[in-house]
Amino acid sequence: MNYITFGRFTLPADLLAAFAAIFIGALIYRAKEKKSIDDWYWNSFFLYIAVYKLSYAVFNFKLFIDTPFSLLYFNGGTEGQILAYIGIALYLYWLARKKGNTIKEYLPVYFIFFLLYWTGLFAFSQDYLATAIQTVLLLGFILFFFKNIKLAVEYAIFFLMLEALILSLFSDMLSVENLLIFALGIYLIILQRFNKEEIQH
C-alpha cells in the first residue's frame, strides 16, 4: 500500500483517493444535473465506513473487549470489507424498492466515483502511464454522462471491460478490493435490468 505524507501526517493513498472521489463525483454530479446528489449518495459512504470500522469488534471480539478503544485504530479487515459491501446492494436495494426512479442514477454515479478513484490512485502512486490512460477513460465517461446518452448494459459492461482491461495492466485487477468493486458494479446493473423489466411490466 502506498503512503502520501503531509507535514507529520501520513495518509493511505487509496483513502486520499477515496475521499476526492467522493467530493469531486458529487461536484460533477452538481455540474450536470443542476441540483445535488440524494442522500442515498452519502448514507452508501457512511453505511460502508460504519460496517466497514464496527466489523472489527465482530470478528475479534475479545480483542474488542479487553481494549474498546482498539476501534479507533483497527478495522474489519478483508472480511469487514466484504461486508460492507453487502451492506451497500443491501441498503440500495431497499432504496429501489422504495423510490424506484432512484435507481437510475446508481450506475453512473458508481462509475464516476470508483473511475474517479482509480485516477486518484494511479496518480498517488505516481505512475503516470497508468494516470494517464485512467484520466482518458475517465473523461470519456464524463462525455458521456454529459452527453445525456443512456447507460444500457452493454455500454455499463463495456466501461466495466475497459477498466479490468487497464487493472490488469498496471494493478492487480484480482485483489479482493477491485473484485468487490466490480462485483458491486455487475450487481447494480443487474438491479438496474430488473428494476426496467418490473416498471415494463
Contents of the next structure:
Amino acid sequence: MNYITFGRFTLPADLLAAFAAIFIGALIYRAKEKKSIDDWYWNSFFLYIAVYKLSYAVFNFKLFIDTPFSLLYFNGGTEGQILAYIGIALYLYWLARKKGNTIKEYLPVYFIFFLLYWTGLFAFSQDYLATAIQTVLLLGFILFFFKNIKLAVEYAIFFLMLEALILSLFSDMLSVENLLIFALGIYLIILQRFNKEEIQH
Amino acid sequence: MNKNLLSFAILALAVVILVVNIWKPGSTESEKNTTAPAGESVETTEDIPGAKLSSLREGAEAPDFELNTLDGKTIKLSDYRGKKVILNFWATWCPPCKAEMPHMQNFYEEYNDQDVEILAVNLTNMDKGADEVKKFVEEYGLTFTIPMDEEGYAGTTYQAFTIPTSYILDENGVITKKIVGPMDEKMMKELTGVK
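Having seen the form predicted on its own, please provide the structure of the form predicted in complex with its partner chain.
Starting with the chain above, the whole complex follows.
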C-alpha cells in the first residue's frame, strides 16, 4: 500500500483512489443516463465507511473504551473490510427485493467504480505501464456501457477475468482487498441472474 | 461477440491467470532483490551535505542524533543500524499520539523479535516535563525506547511540526517513508514489511 502525504495528513492511496472513483463514477453514469445516479450508490459507500470505521470499536473494544476518540483515526482493518462488504451485499439484496428495477444497474456501476479505483491505485503507485493497461480496460468498459450493450453474465465474467489478469501481472490478485472486490462482483452477477429467472417464472 | 468465442476467451483467460499466479512469486522476489540495493546506493550518493530539507527525503540517509532516554541511557540513532526503525515523534498532550500509543505497544510486543525497533522521541521541550512523560508511559505500559528531545534539536531536524510524525528507516538507516498522523498495527506492518 502506498501512503501519500499532504501537509498535515498522510492518507492511504486506496482511500484517495476510492474517493476519486466515487465521484468520477457518478459523473460517467450521469453522462450516459442523463440523470443522477440513485441513492443506492451513495448509501453503499456510506454503509461501507460506517461499518469499516465502527468495527474498530468492536475489534479493539478495550482501546476504544480507554480512548474513544481513537475512532477518529483508525478503522476496523481487514476484518472491518470483510464486514463492510457483507453489509453492502445484504443491503443490495434487500433493495433488489424491495424495488427490483435498480438491480440491472448494480453490475455496470460496479465495474465503472472498481475499474476507476484500480486505475487510480496504479497511478498513485506510479506504475505507468499498469496504469496505461488498466486505463485501456476502463475505456473499453465505458465504451461498452455507452453502446448500451446488455451486460450479460458472460460479458461480466469476461471483464472480471481481464481485471484479474491485470492484477495478477502488476499487483497482488490474491490480497484480501482484491479478493473481496471479486467476491462482490461474483455476488452481483449471481444476484442479477437470479433476479432474471424470477421474472421469467 | 459470438457466445462460443466469449466462452473460449474466458477459459483461455482463466488458464493464463492461473499460470501467472503460480509462476509469479519467485520472479517478483528476484526482481526486488536485484533492484533494491542499486536504488539505495544511487539515492544516498545524491544526498547533498548541509541541505537540511533534502536530507529528509525518502531514500536519503536519516540524520543522526544523540539523546538521553527516559530511563537514563544515552542512545544514538546510528546505534540501530542493522534493524528497521520506526522513529516516532510525540508529546503527552497530543490526542492522536495518545490514540497511536497502544497500537505501537502492541506492534512492538509482537514484532520486536523480528529486528524492528521503535524509538518514540518525546518532544520534551514542548511537553509538560519528565514527570508527566513518566506518568504517561506507565499509564500506557510502554516498553519501547523513549528518547527525550530536551533541546528540541531532533524534533526540528526531523520537521516534527505536526505530531505524531513517524519515519520508517530500513536496516541501513535510510528513510523509506514519512508518515504524518497516527498509525495502527496494520499500517506499521505494511510499512516495515514484517510478516
